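Here's a solo chain for you in structure tokens, the form predicted alone.
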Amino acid sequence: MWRSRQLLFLFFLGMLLTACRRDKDQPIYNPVPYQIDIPFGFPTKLNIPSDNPMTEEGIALGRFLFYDGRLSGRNHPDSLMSCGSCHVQSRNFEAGVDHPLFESGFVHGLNGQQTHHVMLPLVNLVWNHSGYGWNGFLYPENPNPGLRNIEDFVRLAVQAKDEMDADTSRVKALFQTLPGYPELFFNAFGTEKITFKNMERAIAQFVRTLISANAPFDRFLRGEYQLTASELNGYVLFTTEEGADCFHCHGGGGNPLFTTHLFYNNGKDSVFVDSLDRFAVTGDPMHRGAYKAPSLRNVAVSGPFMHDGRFETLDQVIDFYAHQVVYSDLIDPLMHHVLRGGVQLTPQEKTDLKAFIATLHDENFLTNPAYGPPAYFPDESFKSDSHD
């Protein structure tokens, strides 16, 4: 009897030790919260969905996914396409006018189909509350819960025929098999089972860290840089109706984002046939020909310009606003100088305005290694397809 009890005791002791060993070996889900350090003068209200709080682990995973060409759901070298394939850091996370694969800033998907509009920069989007895209079709209050935020933009880009043209089920199944990724998903979201929803969340977290706030003009506001006479005159032109009259749509000294994130018909045309302008979202006939005013941060490397990429250089954009604005009944009331074709800047004023705009160039943002392709991927044999 005693022998039986001893054996039973040893059996349960062994089970207890095995369980303890299993608990010890079990990975612990303990993500580290990530707090955005709001730059001097920037708004304090951030657009971070409550169901996707930012963490160090989520951002790290998102950066891997952003630059992993297998996000297309394919792993053949000729079929790789990542977010970083088109959103190039040195070009303000746009394609740029000099992309080796795309012509004139218009990108095309793996099937060769060209995008409807040129790209918008991925810069300071954590402060965008009015909608994403040239017409703002993704916005927080959208009655369609699948068209509200950056997370949804990730899904649409992966599925779009003119981008990755991928099946999300195939994408998540592929990443489930890639060494290292299940562990990264566990660290970020508490489960090694990869879902596309968590892929969206991770990439969106990374994109929300893309903050540009250390250009010369930022240092000027902090008392660390003195504007030159030309830059200062350009600033006055930028922020006055009698000057270049830029500030109504792009903000100014009191708006460090250099965009209102709102939508304007800025007088490019008098006939409006684009099926994806602001009217397509609101149904308001007065919104025909209206598009988002993009941020002017790092604008010198963000060409081509306007929703259709019609201007390749910043000089052409300045000339348009100075002399080529077209009147229509739908032009925005803030285009005060339309009846004389534009603000009629002199050559020197154009030079000064361009000098001020150059102070919005944030080289730290464009070269920050934390925003660029990782030095390695979870499975170290894979190399990024980024063209940065």
Second form
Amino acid sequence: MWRSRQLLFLFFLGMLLTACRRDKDQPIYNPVPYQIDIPFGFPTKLNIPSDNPMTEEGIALGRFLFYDGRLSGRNHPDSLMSCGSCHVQSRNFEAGVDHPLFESGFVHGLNGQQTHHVMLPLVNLVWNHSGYGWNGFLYPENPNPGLRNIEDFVRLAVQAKDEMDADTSRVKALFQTLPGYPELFFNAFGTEKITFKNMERAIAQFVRTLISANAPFDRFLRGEYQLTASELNGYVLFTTEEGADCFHCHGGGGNPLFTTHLFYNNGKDSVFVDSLDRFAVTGDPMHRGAYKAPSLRNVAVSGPFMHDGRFETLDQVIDFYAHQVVYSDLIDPLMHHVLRGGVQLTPQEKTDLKAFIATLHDENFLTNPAYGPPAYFPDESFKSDSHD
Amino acid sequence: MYKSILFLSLLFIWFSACRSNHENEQNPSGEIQLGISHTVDGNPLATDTLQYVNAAGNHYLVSEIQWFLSDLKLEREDGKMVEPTDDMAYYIDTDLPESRSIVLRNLPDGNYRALHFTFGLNEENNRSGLFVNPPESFMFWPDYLGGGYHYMKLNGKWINADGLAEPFNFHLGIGQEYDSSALKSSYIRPNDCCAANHCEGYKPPSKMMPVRAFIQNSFEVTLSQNFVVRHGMKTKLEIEMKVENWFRGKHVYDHNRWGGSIMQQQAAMKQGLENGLDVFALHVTSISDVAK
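What would you give as the form predicted together with the partner chain, now that the form predicted alone is on the page?
Let us now look at the entire complex, which starts with that chain.
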């Protein structure tokens, strides 16, 4: 017994010594785990792949990369593009209809090619288990391991002809040469050698922190805010079948994500020709013309609306659901007002419904500096004074 | 000294292993695999195909059925009730195969004569905020309509009087009694709603719809059927939902009468619920070694 204690002691001493020695020669890889606080009423199950646990260091690096225009693998001022070029915080991480570069919010890649669909917001994505993209082509159980999660969206956005149109090995090589980045990669992943996989991981970690849960409606759920008469009436309309009937697809008090993340044909058309609808993913002909119901959080700032951006304003969307719903064999049964052309709202009801949707506007999310662009990038820290 | 400790602990392990064996003999336990099936006119439900006709003569199709089975109990031959699980409720979905198979372990050996459950969620359990995770959370029933969760969403389409395929949402949950004399724009006090405690976790809204009362619509199902549970054996049972029976029985349910949405039509929900007593059946499909 005694002998084994001695051994143990020696062992610890050894560990201590080696630890000390490493301290002098090189930094220690010891990332701080990051825990997502579950907001009131939100699901507790998160979509975080087991091979990419979130850490403070990973998120910090991811934020730099998300906003660094050199993600396009190029240095020239004309060919810079990052996630943040299209995904703008103040517009719910879409481009917004008033974007200076992308007219009416229709984004295009570096080479000018417009994206197939308009944008989706990056909001509360860590709670989406059923599929990313308008048709949900990235989902956790996908037999194709390269099409499963936000990590894969990074690669696709970098490579896509209608986005950055870049080469991943060039991108990682470029970042390897930028002073400051290799250290950040070490802090996050334990190696200064930059791999594109680790770039994907870091950006995905950052995107998973983009959480909106402090809108007036959230405060209402927590008992901290009382909705106005108009907002309340809008809430009743939103969550009743004989009202505006939005809740089955877009949530409500019992589903504060304000989406099911599921796919529906919501009756915009009677002919379906888009090659990238839900049918393209499932192969089920019943899914033609079906798309993901986006979250309605902060939705007022993230037009244009629907996968093809056919509506520029929320008023147009509400008018559509009220009067312009179109019949087809493929319309989702939940659109049961279709034969009346929609839910038939009066002008006052439309005002109230819009007032309720406005209670999902989370100013804190749209301005939180932790989600916004960094003041400077790792290789230009000398600029920090002028920026801060 | 070291050796003797080792020996003693080995002895101890051996003893405790022995004891647990012994316990098992006193308390033999078996397993039930409870499957859930959905049928129409005796055949497995085929979704999204317009091939069914209900008692009212409505041609219809079913796209999906999502529902809660709760308070599961097994009744022994001597009338004693066994609660076979800690799970208060099971979410069942025609689109999710894994939701249609429930495994119940460590059940007392013996002869049983019935299975009981609540269709939906009982009054005490059916509170808003009970489920935060999907897919259960997607079943939430708006607080203005009584709160808690849908007992069932049965979505489909029927050929209406004009010959068009019209969507129907046969959704069952807490019903409302509206004050028909009240103007559509008048409201009741929040406490009238929250007296029933369905707004748990929420600050009661100051204005509500003119609802006079909420009506609990969940019901208990008793399926009499003899089955056995044997130590080391797996008994396979199947609960069958006979979809067509929602629309016949005490009432002939006509979609042309009730239309596509019934969450705010207690009279329609009541017809469905009263028919619902004959919707379920229990079958013993097999009994085999657990290993198989």
